[in-house]
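Quick heads-up: it's one chain on its own, the form predicted alone, in structure tokens.
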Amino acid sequence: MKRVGLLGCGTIGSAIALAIESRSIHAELTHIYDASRAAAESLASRLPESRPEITSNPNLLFTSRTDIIVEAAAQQALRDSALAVIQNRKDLMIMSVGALLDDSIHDVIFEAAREFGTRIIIPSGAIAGLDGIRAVRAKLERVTLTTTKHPDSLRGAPFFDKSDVTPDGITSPTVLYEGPAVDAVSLFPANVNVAAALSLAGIGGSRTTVRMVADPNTDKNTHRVEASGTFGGMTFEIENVPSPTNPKTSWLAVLSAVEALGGYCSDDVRSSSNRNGAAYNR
């Protein structure tokens, strides 16, 4: 049985440790860990039976007896901790995505689990279709993701400090930017992990646009996905219900974080197109 320690315990982590819990991932919660220990231990209280361990800070986590670090904190807890976890010969489960848009990020991750010989799982999160993507990477010329979110969605994000537009006052559908998924995911990166696994999965950050639309009308998060090039073209559109506990998190990416963690803790015989995430290099 795997032996899984988490970083995070927000809507996603929370999600993962009560599927384990009711044994509907076939693992061993061991350890978890978040910078607001009253968010650790209001998680532990919740798991009768797993009963983790609360370490008392990250290091620990990573060194703790366990086979796989599953990492649903934030793009800079990814970047403060991944070499860490990897380094300590431990898997590694993505869901801050939208860090590996970072070039320096990406390159030290994927060179270090090459060199320590671990796997990196990344999710499909809140967004399907990307196995179309991957098999026609070489042949793309042209993709284009279109984000619509209700504008409490997007609260927070860093796009609203630069910006005259306030959340509060947006009464129609506007759209906040266009441009490419590099710049995307610091501008709103509490929401825009589906624009960073699919420009992983295509042709990369800087080629791939990136529409934020608020749209004050939708009780939806919506993604619209437009891809051309010398093989054709597909477009295909996913309407997600947001989490229960978190308007920012899709209810598909928590279903999908807990769907591939299965996959890497189960024995079973799964297709090509559905392997525990991917682990995508550019």
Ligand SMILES: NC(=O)c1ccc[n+]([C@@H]2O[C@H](COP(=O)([O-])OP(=O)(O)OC[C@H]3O[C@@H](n4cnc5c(N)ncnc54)[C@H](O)[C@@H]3O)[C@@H](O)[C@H]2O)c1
Second form
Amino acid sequence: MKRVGLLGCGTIGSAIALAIESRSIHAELTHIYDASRAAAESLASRLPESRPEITSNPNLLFTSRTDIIVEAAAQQALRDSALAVIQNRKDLMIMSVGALLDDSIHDVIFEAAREFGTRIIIPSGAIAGLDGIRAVRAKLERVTLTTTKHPDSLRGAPFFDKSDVTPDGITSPTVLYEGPAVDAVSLFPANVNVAAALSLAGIGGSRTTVRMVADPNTDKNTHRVEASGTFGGMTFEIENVPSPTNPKTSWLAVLSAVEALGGYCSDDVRSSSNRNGAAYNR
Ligand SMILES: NC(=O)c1ccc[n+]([C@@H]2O[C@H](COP(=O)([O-])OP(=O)(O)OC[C@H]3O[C@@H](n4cnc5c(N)ncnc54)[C@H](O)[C@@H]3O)[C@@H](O)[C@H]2O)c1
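Having looked at the form predicted alone, could you now put up the form predicted together with this ligand?
Starting with the chain above, the whole complex follows.
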């Protein structure tokens, strides 16, 4: 049975822990860490069967006897920890995929994974259809992602520091940003995971266009992907309900994380379209 260590005990981390606790995922949750000790303790109190050890610092998590570390914390946590996880020869599942829009981070992680022979798992997260994008990658010419969210889901984004627009001042659907995915990451760091996953599956963050729309009339996080090239075209739209505990995180992302870790931990033969835990290599 795989031994799992958890970095981040918030919305996604808790769902993963509870899926292991209820045996929906066939694994052992042995160690957990969160920058907030209270968050780790609160989660541990809900895991009477698993009884994971709460490590007092991230290094003790990375050196623990585990097969995989699940990062469900924050982009900075991934930047700080990915190399240490890989150097300790552990597989790594990444939820803060937005950090990989930075080529230097991406390359360090994937080169280290090759060198140390570990796997990088990137769940499809809050989007679907990436198998199709990957399949036509070499024939893709244009990819546009239009993400529409309630202004509350974008609150706190650095974009608002540099703009006259405020979340409370938005009274109708408003395009806040249109441009390359790589530039969206500094403006909407907590909201670019889908853009990153799409960029990695397709033609990269500089050639993938992101349009960020704030709509005070919506209660969904909607992602519309329009892709075209010599293969033809594809358009798909995902309408996500925000998770109850974090309006920035779509429920689909939580479910996808559980599914991807379940796939990693199971010995089942899985179809390639179902293998959303595949490592991406550009
Ligand atoms: N791939 C996707 O499609 C997708 C979708 C939604 C969210 N995400 C990302 O997944 C991550 C987790 O999302 P969530 O909804 O569970 O967030 P959350 O805010 O509910 O929980 C994050 C937890 O991580 C902890 N944390 C933050 N920085 C840390 C650090 N440096 N070290 C250790 N712990 C740290 C926080 O204290 C918190 O308990 C976020 O980065 C989010 O942007 C990805």
